[in-house]
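A lone chain, given as structure tokens: the form predicted on its own.
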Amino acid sequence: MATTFSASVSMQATSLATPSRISFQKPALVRTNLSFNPRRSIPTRLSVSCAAKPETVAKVSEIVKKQLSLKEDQKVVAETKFADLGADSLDTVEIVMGLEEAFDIEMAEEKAQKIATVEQAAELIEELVGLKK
């Protein structure tokens, strides 16, 4: 449902003593045939999934846990953001260094700076490992 407002302003400059006249009209209600149902399920064919292999995501998760000294029972999944785990920029650099060592790769600084989640790290690692072959 959308609402539009309209206003009309008319000013008469006959003399300085004459006040300006401003009039506002009531908003007009516009009906549409659009409806949004938040309870409607999203088809599975439109779901977004991680492009990286589950093994890569699991290994990255373990390295992140180790670098940040997290408890073993703390859940780190593909969507987990490093910042949500309490990592600052220095921690992120250490995570990247740990990933480079574990996967025997080198990440370009520009790409490494864009990594914010476990999923992004895993996808970049798979891309770099694929280029090495």
Contents of the next structure:
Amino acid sequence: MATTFSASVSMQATSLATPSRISFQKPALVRTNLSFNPRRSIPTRLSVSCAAKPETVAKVSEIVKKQLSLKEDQKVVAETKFADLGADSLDTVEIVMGLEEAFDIEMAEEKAQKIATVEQAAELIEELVGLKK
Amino acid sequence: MRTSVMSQMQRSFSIDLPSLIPLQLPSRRETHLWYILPDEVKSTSLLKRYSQFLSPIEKDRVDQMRGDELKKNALLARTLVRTTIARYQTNKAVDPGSLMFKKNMYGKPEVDWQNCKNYNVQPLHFNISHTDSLIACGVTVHAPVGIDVEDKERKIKHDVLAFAKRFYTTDEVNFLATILDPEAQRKEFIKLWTLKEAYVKALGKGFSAAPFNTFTIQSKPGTEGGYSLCKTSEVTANPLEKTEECNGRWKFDLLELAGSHYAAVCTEDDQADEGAFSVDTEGSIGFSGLFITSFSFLQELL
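Next block, the form predicted together with the partner chain, ref. the form predicted on its own:
Following is the full complex, with the preceding chain placed first.
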């Protein structure tokens, strides 16, 4: 995970393998500009936007664009939802197959079905690639 | 199970709230299938009127779609659902915009009758499906329904058999493998896809409740266009032994719409009467009644 936490944040350490996600108001790397009041109760779940590497996100976007026959200038970024691009269930499954081929992984159907955005796909891919090693 | 495909051309002269042609609810063993071809809806003022029916959340959803065509289709899908359901009400003054929806615990949309103003509660079930070029809404009473539509010509970017091996059951792969002509094979693959999707949607418990490789849908020998569902159960002492449970509880229909799309309809039949599962060959694909072309009501005549 690309985030670092200050020592005063007490929370469950999460490994790549767990599906729990942490997000803050500001995306990406967490630095000291995280406004955090230790006296306030710490939420039990925080979520982080886009823990996946930009290269993975880019590759996923490329595969999605190809599957959906999108124009080159169509913006596809981490937050992009497949449904917003007009992907139906058959497209989503084909995207999953394309991703499996490109990254040489296998996605369990239940997990694959839950992927709704580019970054979710990228994160799942990195998780599976990580497990392979 | 009988499926009626309905559509009509209707000219409306009203300026404010359009008048909806009322409908009778389907009978217990019947599914009504309404569909619309987005390409036939060209009037921007008509689309503007349609957007009046949508809830704020639905409008946001439409706005999120990337591109004008996708936005239009999302708008038409909501319009089709709302106006179709409204038409089954006996109160003709009912406003499609006042329909409220909720989701079951697995995310399947349903009508939230408690919160609809002026609507009589009905044992009505619906399900929608859309592709770029066709949007369909199926309606039943007393039984859950699942609909899936696909363009007949839809190209699969992967090898069809590889795709099937990855996601379908062994029996289905074997069936597809016997079809030598790639075009015919692709078509059968698509038909199977729509049937399997329709089942999962009818079940309404999300994909994890019925992964595609746990059930086989096959044509029923001796029926024209009949299909049956067989579940592969892995719960046996011997992992190599798979028991198959084929029952008549789920009914399927596969139709061709507008000459361009396959539409699969799946409903639950609690009476499971095998004899009644017939496909009426009157008309291009059996159903009782008003069949036709595309559903475009509210065509303005200005």
